[in-house]
Amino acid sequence: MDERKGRLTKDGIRIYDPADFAGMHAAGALAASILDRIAEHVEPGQSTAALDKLITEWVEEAGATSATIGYKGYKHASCISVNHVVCHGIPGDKTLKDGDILNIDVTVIVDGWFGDTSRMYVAGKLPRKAERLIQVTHDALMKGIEAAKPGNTFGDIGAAIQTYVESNRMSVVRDFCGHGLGRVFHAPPNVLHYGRPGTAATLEEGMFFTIEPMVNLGRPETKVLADDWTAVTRDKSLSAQFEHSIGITADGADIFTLSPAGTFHPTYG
């Protein structure tokens, strides 16, 4: 399918056909299965470069393509963001310490379809404050997905996430957002994780996009380091993120990136 075909809404958001859901499920399932497999390798003393090497090998073994290798000069099959890194952490030789939390983000291309997902992991024993941050971030994503149904707006999704996070005395990152995807990596709309109910574009059946809230224990401000990729919290507070790719159906959201092993949440509860 040519990504230029099909209907665009007045906001420039592509409406996909019912038959296109199968391709997104295949791509999403591979990305999610890779994140399932990496879990047992996340432990103190392990380097993030070693984790990325495994991910690269598994993408190749599956006959798929990494969407991030070569993307704007990026050289890795994953982004791995540790502790106060908000997103786009570059895998490297630094090793994980006991109690470190990390987000691993993987995007694969299967038969032209993009599967994009991320989730949280812990090396060793999970600290209590990090456990609460991870739980709130996970639940905020699910509340955003609950609001993703025809007739609602993208503002409803953002408001559901923001209200829940702030009620738990944490903050939602404003500098990064979810995005449309399908036969392309990034497309309209920008999916904000904050907002006012009833604002922004109206959701329609056939829209494909990610929801991927980043939540900080401290303030929401971020800064990008000199490598032009790594985003960190300005106040050095811990940050967490979960991401699913979804498609809008007649009565809600179809999650393309469900964990085959049921281990999307790091404590598997």
Ligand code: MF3
Contents of the next structure:
Amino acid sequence: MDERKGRLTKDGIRIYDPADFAGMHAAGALAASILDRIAEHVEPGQSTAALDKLITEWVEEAGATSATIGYKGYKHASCISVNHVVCHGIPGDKTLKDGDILNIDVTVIVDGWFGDTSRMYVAGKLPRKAERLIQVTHDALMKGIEAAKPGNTFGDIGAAIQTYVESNRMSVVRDFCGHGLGRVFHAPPNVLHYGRPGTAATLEEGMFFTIEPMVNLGRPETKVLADDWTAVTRDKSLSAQFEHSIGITADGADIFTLSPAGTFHPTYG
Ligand code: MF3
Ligand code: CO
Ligand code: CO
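For comparison with the form predicted alone, produce the structure of the form predicted in complex with this ligand.
So here's everything in the complex, that chain up top.
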């Protein structure tokens, strides 16, 4: 037996086996392909409940399981967060309007492995200031992934994201973070999207986690609505988010949730 199986670091972060990457790729690819398929259905007049219904069907069709249905009482296969909703938007009957921007977040379980990814969409025509927000948020995620390699720390990832976002005069949400995942949905560590270089745990080959920065055009503060899920910007400014699930390799990161269609970003792939 591989002596590394089941090993936890001193920070309580699980180190997975090289063979486990295949399971994460299968789960990640399904989640990403569902996000690819939903794109053509995002249009003005469509309700977010109708989008969630399609996602629910596609997860079932694939013989997979939704990780979010039944999770802490959540009832849907996706979170759909429109405009100033930061994350955990609940699908509902309200219909999309021209120029709305939205994050759709899907987590599936395939053979026990979790694939968690989200990306931005637009209903109709993308407003100019939303376009900039979406690009900065996407690029911030990619800067975080570039910093994800053995020997770097989680603080290096957070600092890369924060520095980039703030240099574009936008703000990073502090109230929600990425997370370890694998055979569980949420595990150590908390992956902060802000921080100082060289701080927090050191990355090692075999760690699996998400990076999922939420970026606001205005201030970073959020509040959770009375439904106990929906998080919104306190100042009502627009918010965007992208999320990948990744695994640390010998010299970098393996992205499990790459878009099979190459449409992770709504305008530039
Ligand atoms: N997919 C979300 C994440 O990125 C978690 C959603 S939990 C839910 O961690 F219950 F709100 F769906
Ligand atoms: Co996540
Ligand atoms: Co997610």
